[in-house]
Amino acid sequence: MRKIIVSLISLITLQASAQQADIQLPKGFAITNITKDKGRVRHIAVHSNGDVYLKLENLRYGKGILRLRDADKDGVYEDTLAFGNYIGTGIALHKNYLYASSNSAVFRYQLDAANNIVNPDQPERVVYGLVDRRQHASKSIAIDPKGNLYVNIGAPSNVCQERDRMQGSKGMMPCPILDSAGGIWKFRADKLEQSYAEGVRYATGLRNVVGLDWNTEVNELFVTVHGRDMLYQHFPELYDAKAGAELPAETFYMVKQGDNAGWPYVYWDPFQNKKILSPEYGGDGKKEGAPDAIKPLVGFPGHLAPNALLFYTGNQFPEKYRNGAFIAFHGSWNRNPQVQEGFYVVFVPMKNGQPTGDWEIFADGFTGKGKVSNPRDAMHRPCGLAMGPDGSLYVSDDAKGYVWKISYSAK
């Protein structure tokens, strides 16, 4: 599990305002709040000119995308453009286009030479008709340098039972959901009006991938996965309350085309370091399953909700962060009777696509009150990550609509 070597980093607390939590960072880092009260800000993207794009889960005055611009470069984002009449999570920049997702489609907007949206009210539709059954409906996206578009299609299910989330209901074998969800689909970013027929199921057995990013060091896709729920609630004879809070692990994978991560048949147990057969499929908490399923790079404690993944490729931060992974944990809701966990940004040191050390908490204190028993008590919930052109790290919050900029100075 995690080993946070506090002796190597001294944490500092920065008082931003009476309405903002005190965010704790390693020594040498500073945090600035660039905007607040923007609604449920999900994923974010930062353009090479410094414009910050926010994707909203709920419409704000009828719009689901905000562009923030610091026109005079004084650190104040005084110019805001609102557009897009749909909700969603995914947003990305590629070449001269902004891409954004609803819960069933992906759109794109052309940028002109001045980096303005050419036609904000008439986006082009890149992909349509994706599964949207409310549960795990968000469509996170990533684009590789060759113009391939990767879309998460989360499983509208906990563990593919005949009756979802019902105690005693058996898991379906094979799981019919995997035909159109529970994985990553690949499309072309430069082709319009694509459906499932034009796409490729790139990887499967992934319950719900909210965080994904392309690693340019090794040219592979990496993802973070929300694990299943209700082991203790449905199988108290096999799992006690503590095990139910810690299992299964939230997982971090490198995925290649054709990979299968094993959902719903298995889950990752970080204590046994094994893929354990799900009890809905005959598991007993010890029996292994799905021998051909890939193993995660890291297994984090259960239910922390990894909502964003970003590989750091900038030069501003110290060398240890180069090509490492930042992950934003949105925070749990179902670790009772334990306190809820997450609500922070962590860092995984990496080289050549593999972890080189233990993960550590990079930014903490977002709850504003330490540990919480209910996620609604958290002041802020980290959700999106992006890197600015100067190498700064941006973090969004979908509780109160804040966005922060984290910078480093050796002074």
Given for the second form:
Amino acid sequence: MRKIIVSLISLITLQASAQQADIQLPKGFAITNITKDKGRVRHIAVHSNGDVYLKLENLRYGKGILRLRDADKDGVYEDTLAFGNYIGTGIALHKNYLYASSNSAVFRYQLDAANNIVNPDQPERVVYGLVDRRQHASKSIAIDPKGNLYVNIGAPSNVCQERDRMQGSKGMMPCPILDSAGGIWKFRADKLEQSYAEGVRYATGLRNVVGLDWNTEVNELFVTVHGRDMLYQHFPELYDAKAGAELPAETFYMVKQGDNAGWPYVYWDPFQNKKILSPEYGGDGKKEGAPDAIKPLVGFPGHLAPNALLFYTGNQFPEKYRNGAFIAFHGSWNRNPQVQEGFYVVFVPMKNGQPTGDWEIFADGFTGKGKVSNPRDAMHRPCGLAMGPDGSLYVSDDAKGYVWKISYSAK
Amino acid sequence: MRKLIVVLSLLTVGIVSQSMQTPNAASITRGKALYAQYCMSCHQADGAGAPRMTPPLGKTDYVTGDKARLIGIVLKGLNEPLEVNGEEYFNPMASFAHMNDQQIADVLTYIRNSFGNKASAITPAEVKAQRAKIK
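Write the structure block of the form predicted in complex with the partner chain for the protein whose form predicted alone appears above.
Expanding to the full complex; the earlier chain stays at the top.
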């Protein structure tokens, strides 16, 4: 009988492991899955009472936002509330409001004293009318302690060519897209019905920022940018397949008001440590450009798609993690004919807003099967990050709709 | 006599186009190389596309169906909401008007006979006819 039970258990665990990716973490960290099969879970936010909010990119139960609640604190989120009739990526909490974005607007929902949403079906519209031309349309959001709302408006373009992504088509000079996209716009979190006119173009030359977070240690905005595609495909005489897979770097910047990061005129080459002129603008892989543009803090390998940024301000993790940055990489699609890379969560040790050491992979194994050549084959794709009130780290996945909680215990 | 020539030439045209409709190996081989050069980055080596970004080319009516529509996609590019096998994709597809008629015919013949597809060949003449309509 004992034997039967044992073999039954091993059968069950075997089956579970066949469906579950085995996530690897540094020593002392443990991961638990808190929800699964919720579809394309993009960014996430955790409230001070432990409620977990998920922003979805496909409607689930006809809705685009889920709130998971574990009222009795037994680790099981028994209560799911679905609301919001729009898809999108951005979600954030600020004071007694929940903010969420569609691909063209930002909405907010008031929370009452019991942390319930006062009116889930009638959000207030904070910003409207933002550029949504399908490509790079997701609107990531962050709010600073003073109540400024930062919204990424991705460029609906690869590198501002006259004809997007067409081989041989020239880069437009100046790039007209930058007037309404390719940057971060600043609005007020407490003002309703703001259009572009009420916003300020806070930083420009940022092709598509998907991760952004306000760093409370230095009081500045930090962003992670998806770099351009097609260097090898469009300029095989300048870039071979390997260079095309590794260039340009995915970048991590501190951005101050008025900063320009150089897109589309330049890209960051992490090997030469230079801003290289885009070939669509006359570059040859060596010529530098945009002397006034800011430099990144870190250049990651090309095309890994940094989809979320979170500064760790909790007390649960060891000291080395404090004020450092976690970055969730969604994983590449355009490194072929090389295999795809990414699909992990990275940590950058930092102090006073500056990296203090090399970045390292913090959580890996999300593909469920090692390297993949098509991102479709990855079981999970990390997409959102949030910190819970106890200092745990939450990670979301927009391939299978999982959310995990990562905790540390010194033993 | 005049009549006979017309009939004869009609016949040959018929035979030629007939024979070109069945995909030939040389065209598919050339198409495979062109696919790797021009299409693979987005549609992937296995033709399955990339989630959220690029639709698959296997088992879709856009590939195996109406030839004029298929040729038009490659000549003009595509950037509008489009559901392929129940999913939507958000990237745009560039125009490949810079490829010549033979190259477009080859690459399309290749994708119509790869990734689980089986469909008739596309001829350079068909590409040429579509190109003329666009201009």
